[in-house]
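A lone chain, given as structure tokens: the form predicted on its own.
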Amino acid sequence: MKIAISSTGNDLSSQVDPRFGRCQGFIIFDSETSKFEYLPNEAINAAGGAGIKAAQLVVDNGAKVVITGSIGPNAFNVLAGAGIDIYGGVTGTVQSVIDNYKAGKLQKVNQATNGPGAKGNI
């Protein structure tokens, strides 16, 4: 299963980027093989719709789980519509959050955590 983590860098020692739509990029981690790849977020400087574009990138790359700091309503709706589980309010290195996910220590979110319509950060 592929897990997409918003990241400030291109390896597992990078920090989780607190933003989803305007993060630096995504680490796509395969939980079955423990291999990963880095996808730069081309939407980072978009004038609008960054969350939707970033979400589509994640969907197109086959992720079934997203781990990030916070997520806006448009990106949340795209990911939720694709059946992707979203875990938010996460900090630390990419490797540490993967370990925490595997240990069941992360909190799944059921709504956007920032932006219009959000009920506040988790």
Second form
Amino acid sequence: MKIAISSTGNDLSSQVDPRFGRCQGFIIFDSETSKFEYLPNEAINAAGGAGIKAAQLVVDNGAKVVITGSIGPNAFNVLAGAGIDIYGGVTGTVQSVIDNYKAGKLQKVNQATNGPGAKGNI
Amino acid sequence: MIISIASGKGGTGKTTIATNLAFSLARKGHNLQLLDCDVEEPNAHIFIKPEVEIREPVFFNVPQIDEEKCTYCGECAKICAYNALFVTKGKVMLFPQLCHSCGGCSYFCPQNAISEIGHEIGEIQAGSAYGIEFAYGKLNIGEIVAPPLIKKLKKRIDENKVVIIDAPPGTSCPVIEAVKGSDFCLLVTEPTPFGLNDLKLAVEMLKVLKVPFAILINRWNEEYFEIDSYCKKENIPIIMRIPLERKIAEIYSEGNLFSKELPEWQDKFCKLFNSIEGLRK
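If the structure you just shared is the form predicted on its own, then what does the corresponding form predicted together with the partner chain look like?
Let's see the whole complex now, leading with the same chain.
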């Protein structure tokens, strides 16, 4: 199964990028083969709808799980609509995040964590 | 004659100038039209207090996907420059707020599965007061694409009148939509480094739009002269200065026109209009 992690760099020692839509790129990690690839985020400079475009990118690359820092309402809605599990509020290196994910230590999010429409944050 | 009032920076007093200029000219017998094109935050009506006679919803086209024909190939999402579409297996999601109504998705859809339907983005309200024909646009909450509403509002322009356009702040698409086609643009600025910075951006914008312009310094004081030096260097006329006066601020804060309560300003605004006419020639 493929896992997309928003990342500030192109290898497993990179820090998780706290943003989803405007992250530097995604590490797409295959949990079966433990192989990974790096996808630069084409949405980083989008005038609008960056979250939607970034979500399209990870879905098109076959990810079933997204791990990131914070995620906006549009990105959350499309990912949830595409049946993807979203883990938010994550920090640390990509490698440590993958280990925590495998150990079941990450928290799934049920709603957007930032932006207009996110609860408790207007 | 169409005069737009722009600024670069928000909060410089565009609406104050637009409404007081309109009021003063109408008082002196000019046939006047005032359009508040700051559709994200219209507030000229607070000062003009018109009787609203017309309310007209404004629509623009967004894609409608025929799920029977759609194969979820994702072409539409790929060509959308504004990321208004998201496609996954068995599902297309549209974000109408992000759509710029370019029609590209329906043009490039290999299945001809996309048609266009109207999406309401806001409303135009029109009325009159003080002999001013007044109209403003109001973008619905959550909508982010303002130019189509501004375009629709500008359809009301009557070239036989003196038309004053209150533009939105900044130098982005809505401002360009509001200002383009004007015979003259009055740039309102304030004597601060922020005012000067944004004034420079607005000047560059007007040079591209090829609209003649001049400067009005609002809340003028005798402490900051950088705007004067800039205008001198660039050869831009400063055609009015409104001093930082408590009385003017008080009248404004009560939602009233200061040229109505301090009538000596009506002549000053008429002189401003004469300067504009002079500069246009």
